[in-house]
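The form predicted alone is given below as one chain in structure tokens.
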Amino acid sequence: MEIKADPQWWKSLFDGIYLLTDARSVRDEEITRLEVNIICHLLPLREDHWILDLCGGQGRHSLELTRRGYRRCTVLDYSGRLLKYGKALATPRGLPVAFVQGDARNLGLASGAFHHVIVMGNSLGYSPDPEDDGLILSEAHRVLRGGGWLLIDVADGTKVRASFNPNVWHEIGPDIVVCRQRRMNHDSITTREMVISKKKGLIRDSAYSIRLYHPQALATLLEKVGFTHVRVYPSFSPHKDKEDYGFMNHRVIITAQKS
């Protein structure tokens, strides 16, 4: 059966239900700490550096970085729901994270404003137009200062293809079941996601499509945009068990510098 996704699915999917269905990755504090450990290890961070958490959702990485003393973090995301949730986490804890709603293809932020840009959680490949990812990376390059660093965390397309499973499901507590049907296309995976309550019935029936990147292809794209010192760190996953976490099982970290 063919699965069709709205080309702009990403404008509406990231809400409270997403925080429920993907909680094993995006609301697990230990997972976030392990991911931030990688950021701190690979980037030359200083406490006075400005950090842009691009496509950062509720800002879980920025919140953890701020707890560690990096108190100049800005989260930019399209989803107002996720940003509102992040602010509700930051405010009572006294964490001075800035939350900005915007489009990653046209940030509206000053050029050269940041020492580092991080793009975590497989936040590329959402648009059916490959040029949109080039725009996102070009914007990241523009807002970096000279000598600044970009770090990207994306699914390893090669390994995702090799371990592809067309039908998966998992339970969340005693009531919620998440079922995913997947179809492999030429360079992407399209997924139908059904969220079902045992008590109330169907909560959501949606579809999304994400382009897969082979690590070297993404490294080449970064060089085309103007980045130098591109380095690929393969086989990254903070998940220790063998459950299916969608695009979060097999990931690759790539760092690059603006000259």
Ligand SMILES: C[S@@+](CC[C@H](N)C(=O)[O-])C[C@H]1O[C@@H](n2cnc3c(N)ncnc32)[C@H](O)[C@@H]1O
Second form
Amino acid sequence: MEIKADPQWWKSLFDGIYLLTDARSVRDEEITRLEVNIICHLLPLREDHWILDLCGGQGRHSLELTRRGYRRCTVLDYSGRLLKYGKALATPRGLPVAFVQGDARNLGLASGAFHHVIVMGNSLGYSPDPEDDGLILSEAHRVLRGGGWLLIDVADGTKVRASFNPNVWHEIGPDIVVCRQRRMNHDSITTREMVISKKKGLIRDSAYSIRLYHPQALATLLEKVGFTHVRVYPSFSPHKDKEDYGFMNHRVIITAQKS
Ligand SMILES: C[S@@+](CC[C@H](N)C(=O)[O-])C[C@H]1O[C@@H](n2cnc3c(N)ncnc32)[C@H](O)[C@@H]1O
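Could you output the structure for the form predicted in complex with this ligand, given that the previous block was the form predicted alone?
Following is the full complex, with the preceding chain placed first.
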């Protein structure tokens, strides 16, 4: 059976149910700490540096960076629901993270404002138009200072294809069951996701489609938008077991500099 996703799916699916379905990756503090260890290892961060957490969701990486003393983090995301959730985590803990709602394709932020831009947790490839990822990366380049660094953490398309599972499911706590039915396309995977609450019944039946990047194709795109010193670090995953974590099992980290 063909699975069709609304091209604008990413504008509505990052909500409270996503925080449940993807909790194993995006609400696990140990996983986030391991990811932030990589950021701190690969980027020349200083405590007075301005950091943009682009497509940052609820800002879990910014919250952890701020805890570690990097207190000039801005999270930009389209999802008002995730930003609200992040603010509710930051405020009572006294963590001075800025949360901004916006579209990564047209940031509306000043040029040259940041020393570092991070794009974590497989946040590219959502629009069916590949040009949109070019726009996001061009905007990252524009808002960086000369000499500033970009770090991208994205699914390794080659490995995701090689370990493709068409049907998977997992449970979250005593109530939630997440079932995913996938179809592999030419350059993307389309997923139908059904989320069942044992108490309430079906609480989501939606589809989404994510473009897969071969790491080298992304490196080439970064050079095309003006980045230099592009480096690819393959085989990254904070998950150590063999469960299926969607696009979070096989990732690649890419760093690049604005000259
Ligand atoms: C899988 S989540 C990852 C969030 C976060 N980086 C993390 O690792 O927890 C992808 C995020 O990208 C955001 N996003 C995707 N396209 C976007 C766009 N064009 N502008 C702003 N945010 C976008 C979504 O709203 C979502 O919060």
